[in-house]
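Coming up is one lone chain in structure tokens, specifically the form predicted alone.
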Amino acid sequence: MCASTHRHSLHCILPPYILSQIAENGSPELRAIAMHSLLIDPTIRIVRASTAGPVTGTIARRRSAAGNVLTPSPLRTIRDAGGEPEAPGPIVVRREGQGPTGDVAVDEAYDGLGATFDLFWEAYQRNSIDDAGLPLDATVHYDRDYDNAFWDGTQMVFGDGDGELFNRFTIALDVIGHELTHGVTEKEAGLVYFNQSGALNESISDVFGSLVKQRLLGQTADQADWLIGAGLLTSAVNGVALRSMKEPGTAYDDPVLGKDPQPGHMDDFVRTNQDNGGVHINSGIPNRAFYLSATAIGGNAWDQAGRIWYNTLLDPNTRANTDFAGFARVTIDVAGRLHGTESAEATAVAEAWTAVGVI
């Protein structure tokens, strides 16, 4: 598995019951590079637990020449592993302010580490991760073939794919702006990475990747894929995305990866110890209820849906072991106090969240 129940888990974005597929369903080769992935992902967290410290950074901001704060500033830097399992990488590649460089990893990931910072701060007045300035680094390069990307407390982590079922990670910007977005949740909610809980941790991260990836393509909810990872997977796969928002369980169906799992209704709510409680599988029917929610509510899904889910993060009843129909409530009375009890946005949401079998 890649994460704990550490408040500082190691999130990665390809669950382990996809590696565990492709270990006992791919070629030699593919099995190997899946079975070094299940066993390097527990080595990180470990170590990850036990250097961890509070996800906190120091207000930097842009100036002009009169010396006047204008913006806040993600303040990047890339860092290349050049293949070896290293993170931090040990040679920076590009810093903030610095062009590309045609390595077209580490374009991606500063591009992708900007588009998340400027998300959260100019829809929701965010600066950063801790909303305190924190810095933003990542590796790129890690490993050899390595089939993941993960946030580790204090950085992301891409791996290069293996370039048969797995592109480069870097290739999707909605995979970045998931990472990232679980940095954000250890500083606010802190939602237990443990069943429910643990499944909404990462349903929120689906989100607001989606929303980054929408904001960036100028997409209004109707006009969005809805899918988290597309482009990640090779041509040699059958399937799209690692999931679907839209509708669970359709992402991918492949001799290889298995077919998606994910339930999107509480009917099919999957009970497992496997993933830390099935929180990668049963994070779907919270993605759909915020599916259903932003194409009700119409627009922009970041300037309405995705306030109010932003708002229940930091709402204080929002806990770390909120559940489903918890989590459901708060959003209902979020978006009560910003449009009222009887709007078209409370009954969008009330109604998303009946559809799925929540509340």
The other form holds:
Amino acid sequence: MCASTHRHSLHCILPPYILSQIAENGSPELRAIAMHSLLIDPTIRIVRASTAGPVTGTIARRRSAAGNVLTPSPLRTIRDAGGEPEAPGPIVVRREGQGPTGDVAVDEAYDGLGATFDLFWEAYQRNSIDDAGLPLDATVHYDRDYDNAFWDGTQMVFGDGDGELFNRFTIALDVIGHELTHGVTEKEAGLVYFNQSGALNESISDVFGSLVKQRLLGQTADQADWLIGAGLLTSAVNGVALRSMKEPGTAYDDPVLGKDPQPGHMDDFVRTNQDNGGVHINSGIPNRAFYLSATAIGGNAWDQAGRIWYNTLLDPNTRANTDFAGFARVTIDVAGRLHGTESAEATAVAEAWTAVGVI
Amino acid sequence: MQTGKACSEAITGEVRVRIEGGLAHFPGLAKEQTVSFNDLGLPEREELTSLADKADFFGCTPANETARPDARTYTVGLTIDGRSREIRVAEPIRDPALARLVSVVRRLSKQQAVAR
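Let me have the form predicted in complex with its partner chain next, following on from the form predicted alone.
What follows is the entire complex, opening with the chain shown before.
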């Protein structure tokens, strides 16, 4: 059946395999018409409806051939663990396209996954964590009094916090971005989660977590607070966040939590067997390097500085065991390739790494 | 098996837990916490004993997994009526009984730490 009101010889007459050939090899006008016919073909519509997500392979290639490139969109599913230590949670509470539920953790998780997807697609043309449209799943209300959030390799897991020291972990958008970025790093450089490569892994998650927040808030580098996890600590804690990228070591100083141990310079690098060799501690050094780079370059941090860091993450010279100095060299090299070796951007990046004592 | 003692107030022992990893490193929370059964009520002691049996805590083979980024690793030690063992387990904990045991241990140790 032909559903089109426009009568063209390509509509209704030609079998799909010929339309496919035209869609790939015909003139631009014929390709567009052939694609239109293919897209209204019932079988393709069924495929689109059943997947409700990114379509890859032959169909995507044909759409692309006709200039009909679909914009990737997230495919989110939020589950509820109901306070049990179980992930994925047994109950699906919100699927892609459904409206807010009124459960603030559910809705924050949904929105946070979306904002993170948007940053990676709209700023860096990356289609989800794996750049192949990976569905984004999350479980909220994990366990009781659970003070953490993590990416378990397939999904996000969020605790509600204990209410005494920590609020719910969906409250901080940058934390959601941070966790999903671990998935990106795992797919790309695969930085080993130990010592300096592990601290870089952590720092990259802080960088893009912060950029998710800055972009959603429409903040330039100068306007951003550069805090990670603002709002997570309750009013009973003497602190403002988990970490400060601008001033590492100043996020909290509390009788129960202790003092923020992050250094901002290699002179204060912490050698420890705790925390996988200090991955959450020494990440303060590359964090500050990014902050200095972004503020020196100016404007929106996700545009220039973020692009340099993202390309560095994808660069073949960034390997699983890359250390701070190795990563710094690649960022400078990438900045030079993107903007010129004598550019203000490349200079800003080099000066930032020098300022924190890495090079 | 000594599950029959779960109903007795005479259950003795202690719980030890050290938590590593997580979204941030908090020096004040990185210390090992020890909770004596003497500081727990009967329901908590019974729950711990029951969960340890369900999880086969004293006989299970640890998974020996490495924690994913920001996931936690728990070093849990239990001493119950003379039986004692320490295991290291990383999130996500796939065994439901062990996950529940770790959850209870974590909350009890935190309550004790805050109370101090």
